[in-house]
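Only one chain is included here, represented as structure tokens and corresponding to the form predicted alone.
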Amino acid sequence: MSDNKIIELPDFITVRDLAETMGASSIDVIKKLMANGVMASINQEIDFDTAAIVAEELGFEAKSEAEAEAEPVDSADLPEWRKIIENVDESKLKRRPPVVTILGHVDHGKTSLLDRIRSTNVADGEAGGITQHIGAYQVTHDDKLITFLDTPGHEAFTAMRARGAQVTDLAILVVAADDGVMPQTKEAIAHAKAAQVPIVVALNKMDKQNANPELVKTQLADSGLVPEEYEGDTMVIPISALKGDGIEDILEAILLITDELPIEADPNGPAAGTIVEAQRNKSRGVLATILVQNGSLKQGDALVAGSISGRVRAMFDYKGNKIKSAGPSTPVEIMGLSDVPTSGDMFESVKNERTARKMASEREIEAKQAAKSKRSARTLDQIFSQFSKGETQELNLIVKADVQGSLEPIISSLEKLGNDELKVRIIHSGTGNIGENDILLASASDAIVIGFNSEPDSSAKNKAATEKVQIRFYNIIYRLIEDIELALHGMLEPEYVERATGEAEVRAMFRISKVGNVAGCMVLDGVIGRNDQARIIRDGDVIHEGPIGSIKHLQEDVAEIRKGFECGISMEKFNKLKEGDIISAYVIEEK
């Protein structure tokens, strides 16, 4: 084993940075390069292989950062089915078919590609194409099965992931060669990258006269998917879904990439998997499309999915054929659940219906308790605390700005923040308003949404409240960068917000000895508390702002007074209240 000190290097590094990483002189590094026939200045970039040779000659062993990140998977990163199936025997795990999702802009040919892949697998003599009965299907290529999940879009893909379901092994990104990378394409890239699945680009519509593949490849590189011919690691495959060109190449690429992935399951173990979608049918009851991820689900099996239980009364494959059993990576439609389960919920088979009902009941109670004590939104001022406890190593951000001119310097500045221990990771960035899709991605990625002169629409606000996602707004770039930097160093001051509590109208004035002027009021709205702050509004103008001194009801001091009640209110350091004045009370709270 080598005694050389191990260092981690990126794919490209400047001579100066390489020297600093090794603690060596830049001159020594340049001399070693010259000895190996490479003429480079101190600020010139060299590739990893060249840097590794120089490092070895100076007593170091270089490893690529990509390899260093590919550490052994711990229990937290195991597939969800591994977390609900106890005592998995590793020796019984076998290769399973890969599961593939196709994403892309709505008009770029996603549906056409799905249809073309299906039609190439129609058996000889079978009339017409295969009718898709469920939102998933399987094809065979080189005697190997591939499962395709036909999600409606990257929103559904991420909504399932937000519930803990990680069902996809690889994503096919469809991009039209005549249209290029669109905003929806960038969103799909962000969602697939956040899910940390490999991406293959299907460059569609190559049959069109105005196809411009080189321009699209440049756009892809700018979006973080660098094609292989640009010395990147993204396979970009030209196809024509209309004519059927390149379909075999897509299937080959799927098998080539997924053959390198550790996708395994125990076909003879307990059945477990994910609910893909579900609905109630008037004549057939609850129908659920599921993906079996471990074991073999059989007709008659009792199962529980979330807080729903049932028994598999009937099971159908993607062609609509009735089947008795389904193994790993098999999509099927089942009948027999007691209610409609939620997309993304995990299911597992159990020994009998009684056990299933008991487990479902217990989970329902747990869900209600969890709803009462919902986790608070992950906020910037919590990040350093979580990092200190070893709970996080990165700050995930989604950044939306009003214009591209603002977005670029923000992204550039944010990417320079952080260090080797606590990193800033920009999950997605774009221009325009903050949408529901941004909130979904933030929820699934445990990210904070940053808006620069960008506001959320109403559906995004509602989704953020439901999913407990924090949105922070800025209109000054340096303030945005400063807040993120302070959060990374654990020095971010709490954010305070004003909350209106109540409003009262002055109906009469009284003079009370030892107290002074007291306003006889009627509370018009809310609750006014003795510790509240208040603004005195006269003829539409604020004439005073300060703390409330006292509140009396029937000559008694009270802590608060509610809407519809009369009271006496005095203000601290202000005795000029008049009839008709409005007392608008509020409190300042830490957000």
Ligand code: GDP
The other form holds:
Amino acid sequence: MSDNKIIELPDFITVRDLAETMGASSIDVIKKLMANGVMASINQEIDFDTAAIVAEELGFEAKSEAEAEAEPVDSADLPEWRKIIENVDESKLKRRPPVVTILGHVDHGKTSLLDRIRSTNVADGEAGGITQHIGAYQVTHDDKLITFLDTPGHEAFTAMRARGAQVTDLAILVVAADDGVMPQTKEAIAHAKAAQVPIVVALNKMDKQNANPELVKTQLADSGLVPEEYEGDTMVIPISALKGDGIEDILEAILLITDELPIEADPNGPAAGTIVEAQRNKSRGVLATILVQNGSLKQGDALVAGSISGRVRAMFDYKGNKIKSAGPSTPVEIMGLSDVPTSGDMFESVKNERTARKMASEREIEAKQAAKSKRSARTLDQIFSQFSKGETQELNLIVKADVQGSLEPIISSLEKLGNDELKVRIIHSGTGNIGENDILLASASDAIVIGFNSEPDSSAKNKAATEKVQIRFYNIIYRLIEDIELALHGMLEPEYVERATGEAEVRAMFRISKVGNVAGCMVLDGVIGRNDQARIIRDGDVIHEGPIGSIKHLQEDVAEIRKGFECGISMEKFNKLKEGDIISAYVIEEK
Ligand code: GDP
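For comparison with the form predicted alone, would you give the structure of this protein in the form predicted together with ligand GDP?
Full complex below, order starting with the chain above.
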């Protein structure tokens, strides 16, 4: 066996693609080909055998894709539901309907499109009769089923992904032709791309007089979705959700794209899937809409979902009909869980209820332990140590800046950083405050958030704390670039954090000649040191911040003073202390 890195190649490949696969330059590949007597231009296709020779000379071992496909798949690449079930028999996999999500900017027509598709195409033409929404539905087109997740917006999408769920096979991005690419459009693109889900653009509101499809297409191209007519590979389909124009084309496009994808499951295997949404109903108990992703879930099956167990007491399809069994890609509402599970949690069917309860309680213990030793924030430092252990090849960043004018130079400089092994990948950028969505996306993609003159709003701050997402703030571009560059090389300056040391209250003021004003204090908490920094808090406001000057105890200078002792404190650069002020001391330490 050679030590060469293995690459998979198709029967024919262009010089450019071959170079890209190896991370080599096209020129090097062309040179090697010439040395072997083959004259090829960059766009020319060469056959597998020729490509394999060149690859070997450049330090790679080429395998044909057809051969590689026959090999067992690395479990790390498997969808979550496949990991849950051990021993999925590859030979038993059958095609299942694709699962589609609708994303886009507010008011661009996501709900209208979902409603329109539902009302014109639901299976069996029973549309009119559907009054309940269970969070998902199915339609038939060309005799093929398509499953739609009925919760528009990328919040749901990302919240699920943050929990590790991979539910969607394709995203429809709705863009209003009279409004164009907006901030949430860009966010949606980032979310779908981060999840590696293909995108079809529905160019909506084409009925409007001020629709400007050409302008929107250039905006899409600028946002990384190059329309097919501009030689890109994004399908952009003009529609009017209001009038019902183009709906068939959307369904057509969904089938066209998903037909090419390996969308499969074993309908007879063990049932597993994802919780789409769930709530408690007063008269019916816990109702959960779930998406079956493998196997067939049957009435009476015992199951666990996260740390919740139960038995399928009754099961309903999206039309509210009672059903006995649900196969892959079928959304169903089930009754019978012991408690409300979290959206995005995976479920699986198990032997019996006793097993389900046992697994659920084991998971609860695991979850509690995991919460205790909760994954620490993914900091730049840690990312470097992962780099050096060979665990990570990409530094994922989300960049928010106050204005477009700063965003562009930041992004273009960041994109130039890194090398073949370590890459900077900007998964999302935008202007404005850092929002909760940015944090969710960061959490789902293990990214760091960069704020350039941009602050998190309060919900984002809380989310960042619970999701342990690191936010770094800058106001000078070169400092930002320098930091990321240093991080890539593992040379980041240590981070400093503040640690509170003690707190004292001013009880009386004295004037001592030569020393100035000294505050007679009582230490309320901790230990205050002479070299500490302190904030002076008066009526709840910080009125001064700076170094402590001296601490005296019974006329003597002391190095520190503890809780419960009286002392005289003077500040180095502030002599207007007053009775009632709180001196809150701290030190700055390396993290
Ligand atoms: P969402 O926020 O993306 O779910 O958008 P909605 O589906 O709620 O639509 C927002 C508004 O745009 C509503 O007033 C719709 O009636 C209108 N709308 C949606 N699609 C169309 C369309 O194709 N043409 C026109 N003229 N209006 C539309």
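Here the rigid core means the biggest group of C-alpha atoms that line up within 1.5 Å when the two forms are laid on top of each other. Positions refer to the first chain, counted from 1. As the structure is a prediction and not an experimental result, all values here were calculated from the model.
S.K.: Once both forms sit on the same rigid core, is the C-alpha displacement of Ala504 at or above 2 Å between these two forms?
M.R.: Ala504 C-alpha, core-superposed: shift of 2 Å or more.
S.K.: Superpose on the rigid core and then read off how far the CA of Glu566 has moved between these two forms, in Å.
M.R.: Its C-alpha moves by 5.3 Å once the cores are overlaid.
S.K.: Relative to the superposed core, what is the Cα shift for Asp17 between these two forms, in Å?
M.R.: The shift comes out to 14.1 Å.
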